[in-house]
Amino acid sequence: MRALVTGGAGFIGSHLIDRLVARGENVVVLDNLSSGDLAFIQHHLDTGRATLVEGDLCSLEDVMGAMALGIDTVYHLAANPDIRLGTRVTDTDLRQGTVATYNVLEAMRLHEVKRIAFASSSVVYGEGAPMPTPEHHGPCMPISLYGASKQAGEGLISSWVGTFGLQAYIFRFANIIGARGTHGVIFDFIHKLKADPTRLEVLGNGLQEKSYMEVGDCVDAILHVMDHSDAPLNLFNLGSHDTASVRQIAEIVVEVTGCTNAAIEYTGGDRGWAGDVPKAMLAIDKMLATGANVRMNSAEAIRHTAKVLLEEIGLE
């Protein structure tokens, strides 16, 4: 078996490649290295179990080159990693999300690759969805450009399933955190405390509340669901059993970093930035029904992440 992982040098992609290689699969990595890190996958490249194609998903030619290498399954994880960037450069998610996903699907059609897993997001549900939110909730009305691009990607994929006979797995992620993280609230808090150990600025009022899933749990769930669900189009939420507030995250990071005298200061308002959904929790009953499990709850995943990122940054 040979898998293509878009964004494979990135946070979630590199963990997925670890699992795929451990299962005996060969992997082609398509990444432009704009936010990924080759160090995450270099050992797989060195052993020959993974092959890097440095290319841009916004180029159909680049995607076609990777797809020509005998691919059985595509794991499409690449996307703009910074949701807030879309508020300043408004075509970012259109290009790196919607157009990139079209290029992946078109290259699959042309090379007769029939199986895809897609990293979508809880943000497609928008604001005001019931908590926990089931997969059948709708209509989905995202409030961020990132969320709109994910919803567009889902629509393109379902249309390729219906028109060209693909089999697809769409995974709506909660907030995925863990080792090798290069952005996000925990990463930001650690760097803020590194710059000033006496003060931690928190965007919003700290009452924002979301589910957090450790990245190992996430990639294990992806592979488990794909092994145990075989419909033409499969839609699953992936998340944890509970939520944590931004205030809790700030307190955990302050404790783990040892900056216990830091003053936690809130900028106010019910959200961190335009397009942020302040409260979100996914229903994961469908995922659990396949036999998939979650080892860490939100607080455990946050504490684990703070510790491993401290070690990776070199502050431990």
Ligand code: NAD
Given for the second form:
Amino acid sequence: MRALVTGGAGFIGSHLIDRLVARGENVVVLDNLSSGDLAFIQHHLDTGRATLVEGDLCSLEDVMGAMALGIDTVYHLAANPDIRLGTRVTDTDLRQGTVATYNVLEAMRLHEVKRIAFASSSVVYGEGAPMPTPEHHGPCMPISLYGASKQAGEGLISSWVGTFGLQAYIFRFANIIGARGTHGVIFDFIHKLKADPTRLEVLGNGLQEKSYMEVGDCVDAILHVMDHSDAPLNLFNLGSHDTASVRQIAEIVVEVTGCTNAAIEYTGGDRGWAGDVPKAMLAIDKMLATGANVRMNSAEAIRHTAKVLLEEIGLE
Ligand code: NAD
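Show the same protein again, this time as the form predicted in complex with this ligand rather than the form predicted on its own.
Time for the whole complex; same chain goes first.
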């Protein structure tokens, strides 16, 4: 078995590789290291269980090169991780999301690789969807450029399933958090407190409410669902049982960092930035019905993440 993990040097990708290697699989990592970190996978590169192809998904040639190494399953995780960037730069998600996904699928077609898992997101549902949101909710109307690229990626994958006989797993992730996180609200809060332990600026009014899933739970669920669901096109929400507000996150991070005198200041408004969906909770019944497990609820995942990221980042 040889898997290709695009974005394998990133946060979620590196945890997925830990699991794949533990299952005895060999892994090819295709990553341009734009937001990933070689240190996350160095242990597998050293043992030879993972091979790095440093390349850009925007280049079909680079993707073809990685796909030529005898791949049976592609885990397509590479993407621009910064949803907010779309408020300033309007073609990043189109290139790093939509075109990159096309290149992955086209290289799979040309190399006759038949199985793909795709990291999509809850943001495809847009705003105002019923909560918890089931997979069959529609129409999906994303409100961020990142969300549009995820929806486009899903559409391309579905069309490759229908036209070229691919088998696909589309996973719509909640907010995934944990060790090796390099972005997101907990990471930002720790960096802000590191710069100034006396105050913590929170974007929005703090009432934004989303569900948070620990990264170990996420990658275990990916592999479990793939082992237990065998349709040509498999669509699954991956999340935890509940939600947490940004206010709760700020309070947990202040407590865990020991910056208990920090004044928590809210910038106001119902969302962090234009295109942010202020409230999101995924229905996870379908995932649970496969027997997949979620060990941590949102608050537990947040506390765990604050602790491990504090160790990784440090306050000094
Ligand atoms: P990440 O930034 O840690 O990982 C992305 C990886 O992709 C990085 O290693 C980066 O260097 C690589 N990459 C980016 N563009 C590339 C390109 N053009 N060519 C080659 N490599 C490229 O992000 P993550 O949080 O691990 O996210 C992984 C996937 O999960 C992404 O597709 C993201 O959109 C999706 N997702 C993440 C979350 C979350 O909460 N973290 C939620 C929903 C969906």
